[in-house]
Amino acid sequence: MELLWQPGKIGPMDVKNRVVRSATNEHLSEPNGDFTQAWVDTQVELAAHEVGLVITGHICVDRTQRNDIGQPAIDRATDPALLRQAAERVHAYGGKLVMQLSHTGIKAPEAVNGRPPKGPADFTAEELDQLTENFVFAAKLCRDCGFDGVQIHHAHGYLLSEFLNPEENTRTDEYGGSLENRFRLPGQIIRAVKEACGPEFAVLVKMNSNGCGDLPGALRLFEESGVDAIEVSGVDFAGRPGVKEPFYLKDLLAAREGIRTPLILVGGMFSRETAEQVLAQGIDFAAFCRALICQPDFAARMKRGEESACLACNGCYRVYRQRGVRCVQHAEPIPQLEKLFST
């Protein structure tokens, strides 16, 4: 059997292959943040199509600091019916459920949340005790909800992500300088969340490759904060058009000796083969973005034999500002996308 449709584990998750839907933006909130119809069609259709584990996008942990108007939070404010109904429909379909918990720091725009963003040097001491208590009542809810666990995001310069890079993080108390000072905020969260939730609940993280100063060091610390699963991204996957390659094999490679806790890769992956070669070095989870956003079907596609047909072209982060679609090839409009995006 292919490494690819061979179950896997992460901590108490049995995963029914290798695939990974990894976090992807689906812009598919209301305008004040809550959930949708829509945003949870968006994981089923994922699971009904092979993908073993699918991780949502980007879920803000404070409704005053979201990405964009179509970004969900969680926080006292969610209804946790659609919840429910996600999480159900996702393991109707043999897959498992998880939710990518974010803070969006500095990228927040003002225009989206009438108030400026916020970086690591913009937060106390109080403040960042009550973010941890943010993550930790979102992962709650996920668990209460159903969900299979939860992914916290420390990468692509979201405010987790920010605390690891040593230019982004200027503080000058123990929550900066060294690696070991600006991991503690991310530790504090793992840490908490891990406790509140108990030990069938998964705790995943996403990083980068590049952007934290030392990437066997972040990876040491993450393991070491018991942590199921570690996802590999980096800062400049945007800057890579037409690439169709891993783009951060060779830095996992080089950095994972010791390792003993499952690794996921994301970045450049749109061939059944390419991630065949991945599996063969020992990366436990192969995860794939922009050929999901192009075929949500791409995985039982992939099964078949068939490659992607993305363009591998970035009009994703784009065109569903432009005509209320995901892929530049896609012609049906998604209604919410037309009613949050169009002009």
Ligand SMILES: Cc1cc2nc3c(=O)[nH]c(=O)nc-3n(C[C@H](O)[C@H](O)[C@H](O)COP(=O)(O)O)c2cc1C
Second form
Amino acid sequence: MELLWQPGKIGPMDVKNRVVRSATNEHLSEPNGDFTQAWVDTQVELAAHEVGLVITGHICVDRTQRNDIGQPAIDRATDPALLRQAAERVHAYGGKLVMQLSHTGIKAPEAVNGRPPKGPADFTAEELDQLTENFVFAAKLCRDCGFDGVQIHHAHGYLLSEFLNPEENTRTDEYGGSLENRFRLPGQIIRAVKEACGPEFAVLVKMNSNGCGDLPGALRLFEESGVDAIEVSGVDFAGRPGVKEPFYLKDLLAAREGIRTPLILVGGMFSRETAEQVLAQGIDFAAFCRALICQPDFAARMKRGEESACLACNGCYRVYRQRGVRCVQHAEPIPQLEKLFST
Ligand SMILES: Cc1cc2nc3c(=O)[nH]c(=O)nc-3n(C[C@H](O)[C@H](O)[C@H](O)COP(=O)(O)O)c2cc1C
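Mind pulling up the form predicted in complex with the named molecule next to the form predicted alone we just looked at?
Time for the whole complex; same chain goes first.
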């Protein structure tokens, strides 16, 4: 019996299979950060082709600190109509929809935002409380628009991953130093979001297997904070072009002892066989990013036994901020992107 197509559970969320679309910055906002129809269509297309859980690209909870000109922001200026539409249409295909919420931290270019980026040391305690409020506001809006949950982004060098990283978090107050202190802000945000959104709304996190200082300790703290699932990636995910094996599996297997929270692994999976091997080791969900950039219907193809056409070349990562062709191997641009960039 194949594990990939078995239903799974993430907190209150019943997921029809074990296939997750790992968050992928769609680069599909209006220049001011508003959501677009093309962004909605991208989520729906994945659900229409067998992705059980669609996690959106990272959405910035502070419009003044976006990662790039195509990254959506979520705040009081966000029009809920497109978000509602996204949730309804993903649900119509039997999929679940989770928004990844993020603060860009030191990776927010001044050229995009007109102001310098902010790392952990640049926030006052009041600003950290405001940031927590921003995450809470965004999560409540997602819940009210019919999303199934949010994933709070703690990976890849963005702000919350910097807080966890002992080398990047230089604070000397209660938010820096020991793992417990570095976890104070993530824990504060998770608890506030959970309290505001209630038990019927899933709260997930994505974290680095490396770059957090202490993977077993961080997994434990996330579990104690009550998250519904932990997705494990790595700070260096873009540094392994051509590698088609689950490159964070070993670290996760070594660190997960005693963890009962559902685990999602991402990184280097491009085939049904590999994903099955990962699930067979007790990982609950298999997440895919580049395979689904290359072929948004990859999950359906995988179900039919097809291999991914993705070369894992990382071309998509290099070009996606510059132009609307996501997979550099595609002769044809992805239609939604073509439409957006031609207007
Ligand atoms: C073009 C591109 C955009 C990405 N955007 C995000 C993002 O918004 N949030 C996130 O957590 N990870 C993002 N990632 C990382 C992926 O989710 C994933 O962790 C990584 O690509 C490894 O998975 P893969 O081997 O299946 O591609 C992005 C990766 C690529 C290539």
